[in-house]
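Only one chain comes next, encoded as structure tokens, the form predicted on its own.
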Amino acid sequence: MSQTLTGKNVAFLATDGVERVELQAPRDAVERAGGKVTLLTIDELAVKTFDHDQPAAVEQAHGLVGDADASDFDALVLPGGVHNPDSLRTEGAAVSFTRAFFDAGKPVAAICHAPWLLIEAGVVRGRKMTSWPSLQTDLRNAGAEWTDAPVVVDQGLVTSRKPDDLDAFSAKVVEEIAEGSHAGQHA
């Protein structure tokens, strides 16, 4: 069955350093399953993502996650890489706008190295996820239950581990966007 996102309004928080295929992928699913997907930052709005270590593209911005309000997402997309999480969870804009989400049951979808961003928000204990490998100490340190698996799902989180596995996590933010709020998702 297509799930269908017409209508939906999904929040994506970047900022240089993000993983480009981390970014593209689940944006690109998105866009075509109907959604409208809005690339928000935290300072310059030209993005620049990498290929693992090396530059790669600058993405556009739509605008300021501090200009932001979750009230006006139906889902929020936390792409990885390492320096994009590490720096979203060092800003309190980001951190409130991603923590609103839960406050309001939303899907929240994060890959790779962005559940460092979800444990700074204070959202991750008593959940299931997964992540980068090297995160695992991290969030069972900040009270989640960590397994090696391609995706996640817990109550409208959606995470997962890496590059190798967009489609499984694509697949399964489209799903979770379509499903809508989940009552249990409060953190």
Contents of the next structure:
Number of protein chains: 2
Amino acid sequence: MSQTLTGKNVAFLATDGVERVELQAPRDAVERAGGKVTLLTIDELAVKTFDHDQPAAVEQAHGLVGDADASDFDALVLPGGVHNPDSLRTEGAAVSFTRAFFDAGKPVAAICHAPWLLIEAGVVRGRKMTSWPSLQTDLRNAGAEWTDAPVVVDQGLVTSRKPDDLDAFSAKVVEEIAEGSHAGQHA
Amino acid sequence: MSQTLTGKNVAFLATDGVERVELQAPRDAVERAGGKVTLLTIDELAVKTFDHDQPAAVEQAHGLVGDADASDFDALVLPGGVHNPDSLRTEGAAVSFTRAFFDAGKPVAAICHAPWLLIEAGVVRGRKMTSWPSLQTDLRNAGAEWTDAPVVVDQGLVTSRKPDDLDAFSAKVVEEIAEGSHAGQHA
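Now show me the form predicted in complex with another copy of the chain, since the one above was the form predicted on its own.
Whole complex next, starting from this chain.
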């Protein structure tokens, strides 16, 4: 793969309950393309990943989102898992950090249940998106145009449904981050 | 406790990931008051309960919701847990079974994350409710009037936030089921 992301700083935001492969696969793709990944979390740096409802590896985060500045990053990637975004959306620092990427027109990617955090950030109205199917009513009620597809790209916003979609998701994550800011990516 | 629920058939609906105490405490309260409890589920009768994100007891359900008829029951109780309602809301039989209680004006009680299933059933618009706080934006976007309180009762709809609220929740569950159908309980 060409080093299309050289010099790009990419934030990943996740906490306990994150779906392991949805953290690892896009992170590997970003790093293979030359990007630098910083894993941010809430509460404690040790992040308990899960394979569906079974505990998996513990990942060490680089820092707490409450101490981070969105302006230091070129893009944001949000892995899924059920407990993970359900916890993140109740933390003001996670919500405002996420919203800052939309305010700045920077690429954001979210897979599986992660779009719950985008609902909380108030950034989905009028956006074309997909997600794990259980979220479709919440996303439509928040104003999103939800479709059932492996990956949906809308002006710097990349969304996918589940681990089976990771190849398509990771490819679009790299592509959108390489393109940089999008005029249509807004809060 | 007086046998205020003698002759009342109460359905509980849950699947894997249900919060153990949110199933057991209201069930005990209904049974102590003389009510008959039928635990319904989806997929498989063995229901894996959790204590937050840790696997707990396996409960044996009495039947599948797809084989059940809401008209056989006087009320519906929905325990929480994160994975549980996230799965139930994607099953058409669980959604239509839930909606049928509102169509008939029968009492429905939901705690913690269970109100996601009520969003999916399209029955929360204009209703006073509470829930685990992560759901408040989803509930407001669906038209509910969300408040932060241990228990909220609105015309046969009983909602609570978390395990700490179970004493208040279970007491109101028994009280509302004893009262029977409510004219203001509607889809």
